[in-house]
Amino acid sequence: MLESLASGEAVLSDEEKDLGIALVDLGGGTTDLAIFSSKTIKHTFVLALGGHNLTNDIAIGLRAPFAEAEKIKKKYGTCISMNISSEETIDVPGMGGRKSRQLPRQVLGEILEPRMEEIFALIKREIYRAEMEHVIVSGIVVTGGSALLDGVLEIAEMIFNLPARLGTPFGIKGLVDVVNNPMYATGVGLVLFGAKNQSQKNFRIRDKNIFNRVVDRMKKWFNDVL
């Protein structure tokens, strides 16, 4: 619940949370759903599928080490083959001393598209199971590291039949570019949530009274994934 509140604090507007919105957070090990309405969370759900499953699919499909598959996902990942020119290629390192190979980038779409469709379809099933489909009139906001993959929003709109947008953190004046990224939604949201409950004043990430307490920890969070 706290992570959902934090992510919502970072990427959702008050209008969206008031009118009704579904936040889908594509994390590494899980995909989290939080439905907001009247500015409160009405429903949450955790699906045990996430970015690691996408990476594992690439590792199996391309016969590549997991660590290399993660790099390929981040650099070349696409969820829709038709968006990619047939001339684009990717280098796939070999396993067990084998030589690297060049493959069409479209292959990634063929691997990732069905998995992303599955994740969104299971989230949609939960929305209907909870009878919340009429609550999310503002549509879908997709955040988390895997939200950056090419084609994610198109698949979301197709599965949910609702408008979808990318959830990047906002609302912090002077926000450094490195945290203006969906993968940092929860971390930024926790800082915002704490600052909001500590003071009613406008929060600036560079203000000394906040900066001195959180900057070291946030630097560690962000440096670990750079």
Ligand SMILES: Nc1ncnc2c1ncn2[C@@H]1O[C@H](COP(=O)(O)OP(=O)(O)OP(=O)(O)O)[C@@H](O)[C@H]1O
Contents of the next structure:
Amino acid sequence: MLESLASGEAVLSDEEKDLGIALVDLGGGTTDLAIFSSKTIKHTFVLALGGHNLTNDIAIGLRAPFAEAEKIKKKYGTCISMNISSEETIDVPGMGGRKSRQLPRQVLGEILEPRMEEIFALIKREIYRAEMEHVIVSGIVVTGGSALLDGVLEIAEMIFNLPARLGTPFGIKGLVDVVNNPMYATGVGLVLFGAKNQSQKNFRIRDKNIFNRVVDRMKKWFNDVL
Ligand SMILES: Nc1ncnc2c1ncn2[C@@H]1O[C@H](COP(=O)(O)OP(=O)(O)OP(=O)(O)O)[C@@H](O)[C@H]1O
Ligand SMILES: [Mg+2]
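Now the other one: the form predicted in complex with the ligand, given that the block above is the form predicted on its own.
Below: every chain and molecule of the assembly, starting with the one above.
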């Protein structure tokens, strides 16, 4: 909930939060839904499916180790085969000393599309279950590390039948090049909250766990970038 609030702070406009919007944070272990309307958070939901499942599907589908599947996903991943030329190939390292193989890159679309559709369909089901489908008039914003996957927005628009955009953090001047990546939405949002509330002595982040996670994440930004 605090994480969703923070991500919303980093990637949504005031207008979107006022009119009504669904923020879908595609993380590693989970996909988090947060619905904003009238400038407040109306509903949250956590689905235990995310980027790890996409990687696992590649590992199984291509018979490759998980770590290799993760690399392949980040470098060549797509959830729409049609976006990829049929000529394009990828190198898949073999398991346990086997030779590497060449496969058409379109295979990744065939593996990832059904999983991505499943994730968005389950999120859509929750929106209807919560009777929030008429609240999200501004559409869908997709953020989190897995939002970087090619074709994610197209799948989202198809499943929700609403406009979808990528939630890239804005609002930290000077750090833009470092953190303007959907993966950092939560972290950037927490920094924005901190800055906004610095003068208010009564503001405290009570969830110590999330604070530590954000500090770890920030250390990682610098390791990744420097
Ligand atoms: N370029 C990329 N293409 C596809 N997936 C990516 C890319 N970069 C990162 N990811 C995926 O994003 C996921 C991590 O995203 P993020 O950092 O938002 O998750 P998290 O907040 O750490 O996890 P969670 O929200 O589940 O606690 C991983 O599954 C990773 O494989
Ligand atoms: Mg996350």
